[in-house]
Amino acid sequence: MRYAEVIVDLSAEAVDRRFSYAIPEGMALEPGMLVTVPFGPRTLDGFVIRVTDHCDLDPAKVKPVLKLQRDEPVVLGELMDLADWMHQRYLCNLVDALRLMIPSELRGGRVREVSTRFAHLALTGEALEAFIAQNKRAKRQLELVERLRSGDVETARLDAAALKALEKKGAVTVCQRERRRTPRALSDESRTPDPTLMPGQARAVERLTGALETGGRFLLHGVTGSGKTEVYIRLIRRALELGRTAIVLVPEIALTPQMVSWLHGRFGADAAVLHSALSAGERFDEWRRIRSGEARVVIGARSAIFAPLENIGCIIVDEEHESSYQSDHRPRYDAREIAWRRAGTHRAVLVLGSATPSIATYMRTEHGVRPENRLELIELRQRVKDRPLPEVELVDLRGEFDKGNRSIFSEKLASELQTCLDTGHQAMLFINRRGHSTFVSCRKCGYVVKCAQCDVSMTYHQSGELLRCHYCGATQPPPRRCPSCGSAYIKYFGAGTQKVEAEVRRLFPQARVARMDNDTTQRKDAHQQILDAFRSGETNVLVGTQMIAKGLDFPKVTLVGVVAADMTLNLPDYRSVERTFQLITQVAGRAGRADEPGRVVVQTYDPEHYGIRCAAMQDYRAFYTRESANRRLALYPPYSVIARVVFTARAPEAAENAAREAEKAMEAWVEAQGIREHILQLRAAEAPIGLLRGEYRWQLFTKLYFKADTEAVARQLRALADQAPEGVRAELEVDPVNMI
């Protein structure tokens, strides 16, 4: 008899751990494929973690197998390895590791594959012609033989009758054939030439292709608009040309079509897509094509990086900086580690690519890191073409005020913005924040319209007419009279995407505009459908959140609007100013990429800042050396180590209670394990926004020097988590994506 033990598709930690099962007379099984088995009183799916002769438990109740999913294995035994180090990494569930390596919908069998009906030509040469010469009479029969001659063809798309007549004449066949549900990205079949390398980009392919042999690890540092997808792309050839693989990880859905049309374009059939907003088909013949080994360049936003290829020559995380590759729920993994172990395990090409890379990232290029952690800095100095970097004015919005404008848009960016649409070129406003007014006050009491779920303000959206809480979703209509005081004057304080876009529109009546924001791109496809009116020219002002801030190229852009460059500046978070400072770069970065040079209006209540005057700048390296000091002295990551258990409960004293409890718990561990010298800081206390979703939350906050023993502390705080009490939750965080 030979057993499998098996992983089963249950998160819950009772259930972590491997359940043997007894393998039937003729069934194949091998690690990685997915079963269906007998679990208490029902039935589950499970991974196949081994295959043994041996088995501890008596064989007569050992439960068979029951049922084989597919016939090859779903995970490969490289992300087998993997899963079992993120669960120790990430202290998860190993099933919840699993289920990351493979489309959601192959569980449970949700997705199969579809096949139609094709028409074929069955004659050819003299006899086709013979045929034609027969047949000059039935002109619709005709047309449909011309039809497949330059390919088979659907049946539902041809001419039935026609059809059943040339069936039936022995001239066409007919045959069931799988169909692949193709995104939209991979639809256009042209193909792109390839474009002269600058010099420095030149070098740059130079070493990363060099290290294809070998392995290595890279920071590609360049400004916007230097070029650094060209480096990519010619690495990516290489390493076909090498027999390898190549996973491209963007950090948006936006910009992945974008990303698709460049590669596909190089690379067509090999180049595949991997993302959440695919339709549940598109993502599973997509993975369909991947693990079969047809296509071998795999794009995608963070799941990519679980993409099923093997020997891969290199990985690139394009905007490696952006915190969109930390998943913000369990497993909590870093896409951006994960890319760093397997391309370790495959001897691969790491490449992180940034115009601003992360304090963090930009640390691992100095001297004195140690080998293990290190990354070989790669810098492009120049754009493409040497064309030069956008002009950059800050505009004091404090003067405007002054002046009596009372309009988001200063005296500057408006008259910018008129002479841009005057000689035919498009513009970017960006603005970090969604909906029509940020928050709704009483002008006489001061009372703000809060959501009743989460301890914050609720966003008035033009659209619907409608409040619109933007942590759980909550809506309600605006009100009349302020529901304190009873008083009429009720105001709209503060602007975000649609007051930006109806103002353009008021403002400027010639412009055609588009909003890209998470309201306008729910819809399937829709990243792409704005982005292609913008890039036809359809429209002419893009306004958008941080969506439209990095990655694109759009030649016709000669200029940015920064509308509000403080709306991220003083969140209660110690990233806040390098996020700024990102953000601000970033979108400036988006004009002046082709022939006509580019200008960027940043408006701001504090031009002195440091953050926003580097980002005026394009001086990374100025930002760095300040930015790095400042962490260094208030001890904050990367020359610390943050972790939190977050404790949520439907009453306030439950969390506040296990809050608590834990400290206490916490407190009693440190000093056992004689390390009170490497905890900075160890405190429970209600977090920053302390009802979210209906629920109280309550945080028991641990800073700790980078130096220390990490990995224990963080399985103290995991199992403190465990034992949370009946009727709260506990969630563990290690570096939280936020502060909030």
Given for the second form:
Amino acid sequence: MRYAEVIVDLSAEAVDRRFSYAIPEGMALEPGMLVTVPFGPRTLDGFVIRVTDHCDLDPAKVKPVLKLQRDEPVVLGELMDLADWMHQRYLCNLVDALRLMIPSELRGGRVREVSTRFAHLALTGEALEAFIAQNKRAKRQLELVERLRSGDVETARLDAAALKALEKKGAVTVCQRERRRTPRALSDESRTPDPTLMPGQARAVERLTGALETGGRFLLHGVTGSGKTEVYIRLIRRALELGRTAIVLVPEIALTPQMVSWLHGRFGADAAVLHSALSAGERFDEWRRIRSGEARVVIGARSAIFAPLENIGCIIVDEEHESSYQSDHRPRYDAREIAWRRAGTHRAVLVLGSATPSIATYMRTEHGVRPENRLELIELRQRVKDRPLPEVELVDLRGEFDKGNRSIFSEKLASELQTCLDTGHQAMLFINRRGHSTFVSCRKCGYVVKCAQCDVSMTYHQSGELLRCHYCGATQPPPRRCPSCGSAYIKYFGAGTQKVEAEVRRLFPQARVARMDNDTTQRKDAHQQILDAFRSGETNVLVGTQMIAKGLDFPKVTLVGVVAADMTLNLPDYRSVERTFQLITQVAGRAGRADEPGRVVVQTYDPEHYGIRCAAMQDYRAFYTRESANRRLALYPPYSVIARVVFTARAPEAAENAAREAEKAMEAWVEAQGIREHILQLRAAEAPIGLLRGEYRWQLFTKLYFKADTEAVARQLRALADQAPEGVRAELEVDPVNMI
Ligand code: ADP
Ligand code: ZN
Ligand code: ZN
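Okay, that one was the form predicted alone. Can I see the form predicted in complex with adenosine-5'-diphosphate (ADP) too?
Shown next: the complete complex, the earlier chain at its head.
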């Protein structure tokens, strides 16, 4: 008798172990296959982990595998190992990791292949010509034969009578075959010719392709508009020529349509796109094209790193500084770390690319980093065709207020925008908040309208005239009188995208404005429509949140305005300066990408701040030097590791007590381990947002010296989280994506 060890597709700590099942006669099982098994009173899907000859249980009690879902393993051996590693590294259930490896459509047998009947021409050459000569009179049949000459056609599209006749005569055969649903972004089959590389690009390509033999890990640091994409394309092409495959990760597919169309333009049907906006069927089809080896270049957001490719030659992570590469729910993995690992397994070339690399990534290019952690730095210092970087001007908003200018646009930005529109160019205006006014407050007593479910102020939205909570989505009408003191002096403060849009309409009649933020992009394809209208010139001013800061390449944009640069500067997160620098540099880089030079106006209340000044100078090195020194002084990552357990409960005391108990237990553990000097901070406290979606939040916050045994500490924190009392949810976050 043979047995299969199976992990059932049920995410719960208690069942996160292997269960043994007997393999029925005639069923050939391998690790990585998807099966159906009995589980208590139910039947569940499960992943085969191992096949063995023996089983410790009483053979009479072992239940059999009921069904094999697909004839081939759905999870490749390499990805089985990766899931196991993730299980250790991210302290997630094994099944949570395995689930990432397959399209969700495959689970529970929800999607079936769409198969269709195709007509195929059975005759060729002389036999075909003879047949045509003999059937000159049968006009319809000959028409059909002509259509089939250029390829098989679905029978539904053909004349049924003629088809039947041809089938009878043996000239045509009909076969059942899968039809694939092609996602919209890939429908265009045009192939684009190669541009001649700039010298810097050529050097980068040479170094990277040279590493295809041995594998290697690189940071491609190229200023905005330096043509990083072209470098990626040449590397991928070389990998394909060597019979290998490639993965390209982008922060968000909808925001990087150009990357998709560029890659598709060059690789045609070799490319597959994986992202969340695909329909269930589309995603499943793309996954199968990859699994079968038909598609050899995979483009996608975070989870595309798990694409079932074999023999990977290169993995590219574009805009590597983006926080979307880190998952903010279980399993909390970092796609860059997975990329690092998969590249190692395949001896592939890993390229992290950015104009504004994260501090932690850049640090890995420095001398003294251990070889296994090191990245080789490749720089592109020039824009394509030696175009200049845009000129950036800082405007001190305090001066504007003194001049009596109450508008959200400084004189400088207003006059630049006027010139831009007068000369027929396009402008982008960036403000990192959606809505109209950022908070609503009483002038008399200072009362601020807050969400009843969350401890955050509500944002005024012009559309619908509502106050909206950006955390839970709750809405309410704006108060006419102050709920606290009854005064009628209610004022709207701060600005968001809606206000900027309204001001542009009011002040610049010739502007044709579009807005791109979370509110305008809810419909499928909305992103694409807004960007297409801007590209075609139908609109000439694009107002948006950080959605417009990423990778976009519009040749006619000559002006970029950053309406409120310091908005993100003072958030309670050690990365807030870094993120502000990245945003401003990236959005500034959208200007002057073609022959016309670009101008950037950055409005700020804090023009002396190094984050803003370095961004204005587009000087990454200066920023890095300053910021990494600050991190070292304050012992923030990467000089330390932050880990926290967030306790959430309906009752405020429950969350607090759980956090305080965990603190005590942790203190005792640290003492017992004798690792006090590795713990820089250990503290129970209310979370920065103490009430969220109607639940109270406390945290056990820890900061560890970077040489500490992070994994041991994390395991202990996880154990404490698992012991949280009834009514309290506890979630471990190592290196949290955000600190709210
Ligand atoms: P980055 O990602 O570095 O900001 P992109 O890859 O978006 O830069 O390239 C900027 C623009 O330059 C794109 O329009 C691209 O097609 C073009 N480009 C890239 N390389 C070349 C080249 N060697 N010759 C001409 N145009 C190029
Ligand atoms: Zn009041
Ligand atoms: Zn809320």
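If you superpose the two forms and keep the largest set of C-alpha atoms that fall within 1.5 Å, you have the rigid core. Not measured: the values here are computed from a predicted model. Residue numbers count along the first chain shown, from 1.
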| query | finding |
| --- | --- |
| Rigid-core frame, C-alpha of Arg370, shift of 2 angstroms or more between the two forms | no |
| Core-aligned C-alpha movement of Leu242 between the two forms, 2 Å or more | no |
